[in-house]
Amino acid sequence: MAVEPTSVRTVAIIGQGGVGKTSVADALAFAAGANNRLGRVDDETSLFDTEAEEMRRRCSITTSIFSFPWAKHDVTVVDTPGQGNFVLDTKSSLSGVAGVVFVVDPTSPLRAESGKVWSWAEEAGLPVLIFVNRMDRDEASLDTILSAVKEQLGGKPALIQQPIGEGASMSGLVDLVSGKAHAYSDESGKFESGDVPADLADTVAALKSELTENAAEGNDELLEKYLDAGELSDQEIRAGLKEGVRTRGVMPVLCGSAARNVGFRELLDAIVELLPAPCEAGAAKATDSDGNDLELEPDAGAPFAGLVVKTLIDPHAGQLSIFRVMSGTASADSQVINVTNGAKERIGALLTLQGAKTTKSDSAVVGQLVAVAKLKGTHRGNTLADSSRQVTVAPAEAVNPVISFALEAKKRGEEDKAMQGLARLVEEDPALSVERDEDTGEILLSGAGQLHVEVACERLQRKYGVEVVLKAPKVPYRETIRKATKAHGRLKKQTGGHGQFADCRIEVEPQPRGVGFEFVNKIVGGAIPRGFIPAVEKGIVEAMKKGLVAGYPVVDVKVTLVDGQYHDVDSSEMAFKVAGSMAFKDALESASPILLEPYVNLEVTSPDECMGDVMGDLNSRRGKVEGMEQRGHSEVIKAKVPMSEVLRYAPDLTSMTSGRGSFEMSFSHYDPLPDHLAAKVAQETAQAKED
């Protein structure tokens, strides 16, 4: 049976780690009848945390999706990670939904992850419902957490429920719009409606008046009526709230407890009544086949276009591409174009996601999230479209990993197998990256934190049977020279037959930092035949791969070939290549060689009260602070810091800021390493080679 686009609801459950988002998602599925028991994270029965690593750690590490019907609507719940090591997966997942439920814990302060996911939802223009979980705890403070949302995040919370009782004595909720009390007697999720308790009557009346005012501000006609009459009907309040939610002018607040299964039928009702259908959302940014910008409206009658928001790869079942229908209708057994790379793709069966399980569908309407198996060249961020209108939807911005580790396979010869498995993990996780360092030859796995990388290695072993060992990556030092010099390279071998002879004289001088290598030929009069000149250069380039100080590549030098000799019979390209190498090595000894270290651009976001500690720490790492700027309640510090000092910066920043700080890092430049540190690096390098 086809779904009406106006009855589709797609909602992401977002917030910082540890507030019970997955428990909220499980409770929503149970309330809707999609599960015959309440899934719980602690006893490993969650519908959403299904990966072995998630079950073991009691922590979501990847986004999970579950669709079910509720009140004649098709509801899709997207449960996202909130822990700092895995939260970056949330950013790309938000491109698949039309609204969010922001979960908070009234017993815990807001941390950096809350600010991140909130800002991502704000950038995407997503309407917000706020759900205050764990209201059954004695230390819960509704006023404190809502003040934090307002002051720290710039939210506009509007309470639409009032808890009955406090802490462990909470027995139900009052719906401020209808004025009905919902009393819970057990953990079935069902309640009985009745009158508001007498001791709450005045509080409820005051809160409803405040809510009515918030609702009126969402619509000019309602505001005029409210100013004239001083009140609105329940239906008008709901209409005003829905309009306010759509424009992010108001953020309704609901309360409950996932542990006691309180408040989830009401939350489902709020999702279908107050959040817009994706077809009612704004247009998406896109480009046409000529590269012109356009606004792609979520039009059910337009040709099909879909954005791939996530990729799952099963070692046995293969690749599963999850996409949001941005316009039109997706049909099973149809041909589409991957507009991003121009490849033709065939959509076989459309799959509705229900946690670790799927069910087949014939079609998917605009706004729905569905999956299709075994697309050949389709990846996250790609656009699929009907050939009649080839538009490209702008994907979520890429995220940059912040920490890197070198890894090696425990079993010799499994490096290629490890690279293949890691490539598949990277396809699933936008915050992971893997590459082979050309300078050091190491396989580098980068992620959002040490735990993130460690979990990726656990998944690599479980899914692809490759066990690896993590090590700190080598710093890619370089060497250069400080003064100009002249040098001579001469090869003369006579072994009683065809010999080897080559002679060259060079001048070597330092270049400005970052200019690189320059070779100049100033041979005149045929001292060295023209055909042998490239061999001299090649020998110099090979010699530059290993400097004298610590064996690192030499950079930023200019070499001028000024003179030489050759022999009609014994000279060869190989001989001149060796002579060129000998000359350059001779030059290094007298050109005052030094070590260069890489610097990175570091942008640290820190709460105001932690700024002093962060600045002092950067100074202790030989960092050079270049500027600061205020962003909300945080300070952004921009600095250039030696790479060697920040290879393990993530856990240190977490410690300094109690988990509220974040940073981004990119390569900047090379600068000379102080002599005392250069001697230490040279000694460590020599020891490593000896070992």
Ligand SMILES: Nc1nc2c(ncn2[C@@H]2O[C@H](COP(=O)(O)OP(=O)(O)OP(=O)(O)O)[C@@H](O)[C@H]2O)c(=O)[nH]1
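Numbering follows the first chain given and starts at 1. The model shown is predicted, which means the values in this text are computed figures rather than measured ones. Basically, rigid core = biggest C-alpha set you can superpose within 1.5 Å across the two forms. First, how it differs from the form predicted in complex with the named molecule.
Of the two rigid parts that shift between the two forms, one contains Arg505 and the other Leu444. C-alpha superpositions between the two forms give a turn of 34 degrees for the smaller rigid part relative to the larger.
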Second form
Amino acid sequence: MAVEPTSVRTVAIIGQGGVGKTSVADALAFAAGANNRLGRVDDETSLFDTEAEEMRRRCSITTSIFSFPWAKHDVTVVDTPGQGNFVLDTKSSLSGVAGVVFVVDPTSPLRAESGKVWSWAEEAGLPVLIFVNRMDRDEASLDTILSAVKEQLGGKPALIQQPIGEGASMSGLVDLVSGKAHAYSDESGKFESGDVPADLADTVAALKSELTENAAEGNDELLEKYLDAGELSDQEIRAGLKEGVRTRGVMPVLCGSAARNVGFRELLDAIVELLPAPCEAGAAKATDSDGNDLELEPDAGAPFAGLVVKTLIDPHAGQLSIFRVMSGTASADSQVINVTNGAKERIGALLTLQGAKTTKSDSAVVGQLVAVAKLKGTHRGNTLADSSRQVTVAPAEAVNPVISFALEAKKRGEEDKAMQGLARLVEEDPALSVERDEDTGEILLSGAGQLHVEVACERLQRKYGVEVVLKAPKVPYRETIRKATKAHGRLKKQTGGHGQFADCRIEVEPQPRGVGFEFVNKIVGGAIPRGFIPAVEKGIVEAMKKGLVAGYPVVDVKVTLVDGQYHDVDSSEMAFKVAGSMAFKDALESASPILLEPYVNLEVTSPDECMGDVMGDLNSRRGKVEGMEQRGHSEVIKAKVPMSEVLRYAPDLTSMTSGRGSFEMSFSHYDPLPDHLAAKVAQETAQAKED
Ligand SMILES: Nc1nc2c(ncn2[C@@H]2O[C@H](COP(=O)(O)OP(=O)(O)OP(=O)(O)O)[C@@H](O)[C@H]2O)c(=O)[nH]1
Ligand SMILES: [Mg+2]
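The block above covers the form predicted alone; next, return the form predicted in complex with the named molecule.
Every chain and every other molecule in the complex is listed next, the one we just looked at coming first.
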């Protein structure tokens, strides 16, 4: 039977690394009866951390999805990675869901990872439930963590539960809306409902009136009634909260412990009662084939459109494309168009995801997150649609990789096999990229950090049987110009037979940092026929791949094509491409080219007493400290540092802080490399070429 769109709930479990997201996801699946035992990360029995690399590290590396029914609803839980090296996979998964559970740890401060996932959820306009996990720990402080959510993230937490007992002696929760106490006597996840313990009565009464006020604020009618009568019914409070959640005005807070299996039926109920169905979240924006914006009605009867948010590749079973139905209904055994690239695709079986397993289903309605196997030309970010209405939906913006390593296959001659395997890993992981250096033949693998790249190599070996060795990390330098200049490119080979002729004149000027490449055509009077102009641009783009200083790509330049000549017979696209390329190379010579180096944002958390060492060290690495902040007994330092100086920061920080420091890194910007260092880089490139 088809699912009603209003009973669909899709929710991503997000938060910084190690707060217990996967444990929460497992506890939800167990509470709903989707698993007959409670999966645990520590015993390698989790339904969500199922890959060898995840189990070995006790850390989620990729997003994992599980759908199950709860209270007549179709609930899909998306467990996301939180660790800095893997967290980028979380971003694209957020376009697959209509809400998030933001998990926090009341025993430790919020780190940059939390800020990152929080801001992605904010950008996507996703409603938030906050789950305070680890309430079983004696040092847990609900107040401290909720103030941090408010102050550091701008969250709007509203408690809807009050824990009974603290830390190890926590014995249950009071549901503030119903005023019932839920007493937990074991780890079965089941509770006895009863009256609020007498010693909590005052606290609960005060919290309830605060909550009622919060709920009333979502809706004018309720507010009026509340101001009038001084109270609201449970039903009205829930309705007010739901309204506030949808518009991100309120973020209900639930408490519990994945270790003790406390609080998960309540969390399931909150997902169903307080988070909107995807179809209630508002119409999705799309673009039609003429480039016009339109809204997709969140209606099961509308023409089908779906956004592919993730690709999974199993070496044996092949490719799975996971998509969110953005409008209409997807049906098994149907024909669709991949609107992004025009390919016709057949949806054979539709699959519901259950961790590492799947089950077949006949259809999926608007809002559901499902998979289809063996689509040939479909990739993450593509839109699939019914041929009757060919629209595209914009995918999440990709995030740039931070660090690159050169690698080679351990066995001679396995380079191509490595490239093929890596290409599949890149298809699965938006934060990974791979390319081949044309000069040295080396494979360059880039990712969010050293650990990310290392894990990719482990997966390459396990899934595709190729062993590789990582070499020193490579800094992705760029080149640009400092001076505007004019240049000329002329190809003339007209001796005997069919000749080659093309001539172009260009003006080249620097652009502000980060603006990229711009090409302007100012040819008048047909000095170069219109049909050849794209060829000139192509030639320039080709020449930009290799700068003059040290062979790195040239960025941030504007090129204006101002004049040229052609020959009726001897001119061709190829000839103009070559001429464009020649002109650009000529321009570089006189435009005073320089090297640019990448900077990273570095956020270091260090115990107070190691601060001096950490700061001094950052200075010696040419870092610019931008701010410091006290968080508990730690100091958080934010700095911008040249990437070349922190390629191997982890072991150094470990030794400076006796293992108590941690850091996060993300790409920041490019800036000119000081001259004496530029000379060294140029020399190294020349040396590598010779070797
Ligand atoms: N005491 C206690 N430990 C917990 C609780 N929840 C999770 N843990 C433990 O914390 C560790 C990390 O749990 P995970 O569920 O893997 O955390 P995560 O947020 O998924 O971590 P990443 O996937 O790396 O982002 C495991 O050893 C869990 O057993 C809890 O409520 N109380
Ligand atoms: Mg996890």
